[in-house]
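Presented below, as structure tokens, is a lone chain in the form predicted alone.
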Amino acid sequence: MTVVAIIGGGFTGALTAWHLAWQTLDVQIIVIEPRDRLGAGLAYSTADPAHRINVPASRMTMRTDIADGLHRWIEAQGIALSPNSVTAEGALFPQRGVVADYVAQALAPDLAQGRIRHLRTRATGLTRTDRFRLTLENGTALEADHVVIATSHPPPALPASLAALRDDPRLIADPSDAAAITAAALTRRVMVLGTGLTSADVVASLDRQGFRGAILALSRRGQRSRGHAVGHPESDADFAVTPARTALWLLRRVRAEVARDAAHGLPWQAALDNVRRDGPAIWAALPQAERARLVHRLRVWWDVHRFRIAPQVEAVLDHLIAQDRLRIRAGHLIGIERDKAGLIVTWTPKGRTARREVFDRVILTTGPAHDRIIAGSPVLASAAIDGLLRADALGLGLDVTDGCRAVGATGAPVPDLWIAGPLARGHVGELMGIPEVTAHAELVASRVADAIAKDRPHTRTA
């Protein structure tokens, strides 16, 4: 029996397994994921009620032919949503755990029938001779004919200047540590390093748990994630027709379309939604040098407009800012010193002189450590040593071709090794949102099924 091993069982890995299970026969699909259920991953395993999905449920799905799959499922199942989950316009922004429930229910039959197996462990090594060999954290090994890498980005890396504070509980390097965030909510002075989505989640969680003190959120540009606009007509902006060939041309075109939409009463979100829709065509048209320029100069602006926060979270931030209990500032962290009174932080506001402030907790939410995508993962580091993969040229993930085939150390595609989800975005472009991840999981599952069918024609069923 052909064995397909999927490394990582978050949303991407679970969907790849689910779609593959319905396209093949006599194939053993094994998902290697240490969490107790598939589909949760880091994003949807949180139990904090303040953590909500960042887009309406009508835009989240496990199938691209049903764009509002999550919304339909919630209504069909009669899922009881927490207070304030529905906006005045009727958009659903439930807690993130609901997504994990949605995926788990879909996978349950395949798991029960053995079409998909879940190994609750981690992959620590990947090599290849005639077949792939995966070394597992539980001390066993697994051989596979096809391997799909569906892991996500690594957690934030502790800055070298803070290495001496690694064991100080007042420095929270992992923002997903619920117990540490709960302890921080009992203090009065908190600094959050980073002002993006994770920062917003931390602030919302602190507020939910009764935090009554003051928060300083610091990043290089001091840009917070923007909110949603719902109920507006779609924009006519089309960025796929004669796509821009330079980052500057793209920027000017987006600004022009936003201005044109504004003249017709549309919010900026309308045009940006079309940028996201046309992302693959935009990315494909840009030469590598222009892709690098876009990532270097425009990525932060894209991120804060593209990765929006739920209305409930936005309301918390706006309320705290109005009360002068949340300051979002642009600046540079110089260093942090231990003191009995707290952590003494020296930082420089943009365009001003350095200042020192004392905080009870400092929470790191600076985003994935992209430069540690391979080095920070034992299984990816092992595969790289064996020549099976390499980082992409932009430092966004792993090098791929044809949208999902891994590129090895020699620059040639590695047969039967596939990359699913965000780690492929250096080649594909936009690959962080659920609609894009769902489409990519379908693509990978189809490519794997085609490869299996080529060798064993009777295995293909769809």
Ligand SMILES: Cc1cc2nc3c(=O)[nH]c(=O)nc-3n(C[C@H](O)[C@H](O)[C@H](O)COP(=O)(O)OP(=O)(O)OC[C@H]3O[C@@H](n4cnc5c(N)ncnc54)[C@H](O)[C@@H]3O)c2cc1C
Second form
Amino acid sequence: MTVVAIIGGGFTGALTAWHLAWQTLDVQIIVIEPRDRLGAGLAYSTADPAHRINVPASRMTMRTDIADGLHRWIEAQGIALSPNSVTAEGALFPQRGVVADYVAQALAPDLAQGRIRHLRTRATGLTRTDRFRLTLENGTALEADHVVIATSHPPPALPASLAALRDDPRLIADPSDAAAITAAALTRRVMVLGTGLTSADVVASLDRQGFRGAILALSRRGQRSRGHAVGHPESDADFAVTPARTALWLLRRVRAEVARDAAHGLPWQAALDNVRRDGPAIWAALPQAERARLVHRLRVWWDVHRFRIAPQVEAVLDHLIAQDRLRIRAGHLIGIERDKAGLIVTWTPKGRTARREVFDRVILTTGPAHDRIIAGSPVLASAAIDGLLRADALGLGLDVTDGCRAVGATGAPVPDLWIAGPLARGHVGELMGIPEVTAHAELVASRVADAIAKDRPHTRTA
Ligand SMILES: Cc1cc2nc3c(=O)[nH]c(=O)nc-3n(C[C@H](O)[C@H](O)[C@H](O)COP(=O)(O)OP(=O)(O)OC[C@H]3O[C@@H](n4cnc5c(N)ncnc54)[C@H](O)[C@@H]3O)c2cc1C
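What does the same protein look like in the form predicted together with this ligand, given that the last one was the form predicted alone?
Below: every chain and molecule of the assembly, starting with the one above.
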């Protein structure tokens, strides 16, 4: 039997396995994932009720031919959602764990029948002779004919300037550490480094757990993730027609479309949704130097407009800001010193002089260490040493061909080694939210199924 090993069983790995199981016969699919459940990954393994999906359920799905798959599933299953999960306009923003339940239920029959196997361990090495050889943290090894890499988000890394505080429990380097956030909720002075979606998660979580103090959220530009506008008509802005060839041209065009929409009463979100829809065409049209310019100059703005927060979380932030208990500021962190009274933070507000403030906790929400994708992962580092993969030119993920194959150290595609999900975003452009990740997992599954069927045509089912 042909063996396909998928490294990483978050949303991407689970969906790739599921679509591959549909499209093939006589193929053993093995997902290597240390978490208990396939499909949960970093985003959907949270049990915190304050953590909600950040796009409505009507736009999240496991299959692209049913765009509102999650919404339908919630209704069909009669899933009991907390009362404030539904907005006045009827949009569902359930707690994020619901997504993991949705994926788990879909995969259950394949897992029960053994078409998909879940190995609850971590891959530590990947090399190739005739077949791929994976070494696993549990001391065993595995041979496979095809390997799909779907490890996506590396763990957050502590900045070198904070290394001396590594063992201080008052510095929370991993915001998914639920116990540490619960302990922080009992304090009065919290600093959050980062002002994006994870920062919003942390603030909502502290508030839910009865935090009574004040929070300073700091980032270089002090931009918080924006909210949704639901129930508006679609914009007819089309960025795929004669796509922009420079980042500046793209920016001007987006601004012009937003202004044109505004004149017709549409919110800015309408045109931005179309930028996201047209993402692949926009990205494909940009020369590499312009992609780099876009990543360096515009990404921070794109991120805060594109990664929106659930209305429930937005309401918590607005309430705390109105009470003067949440300050979101632009500035630079200079350093943090330990003191009996707390952590003394020296920071410079943008355009002003440095100041010192004492906090009981400092929570890092600057996100996964995407700049250490290979170095931070033993399995990817081992594959890179073997020449099987390399980072993409923009440092967003791994180098990938049009056909989703890994590009090796020599620049040539590596047969039967595939990259699925956000790790391929340097090639695809926007590839982080569920709609794009689902489409990519489907694509990778069909490429793998086609490759297997070349030698064994009877294995292809659809
Ligand atoms: C906090 C958060 C919230 C989000 N919320 C939304 C949302 O509401 N809506 C939306 O559309 N998008 C959302 N996203 C974006 C998107 O859904 C995720 O980026 C997407 O789920 C990516 O899933 P993944 O499986 O590719 O990556 P991950 O979730 O990172 O999963 C990768 C998996 O690989 C495993 N792994 C890593 N290394 C190894 C190894 N060596 N061996 C075996 N396994 C390994 C990890 O344990 C992990 O489970 C969110 C993202 C984050 C981070």
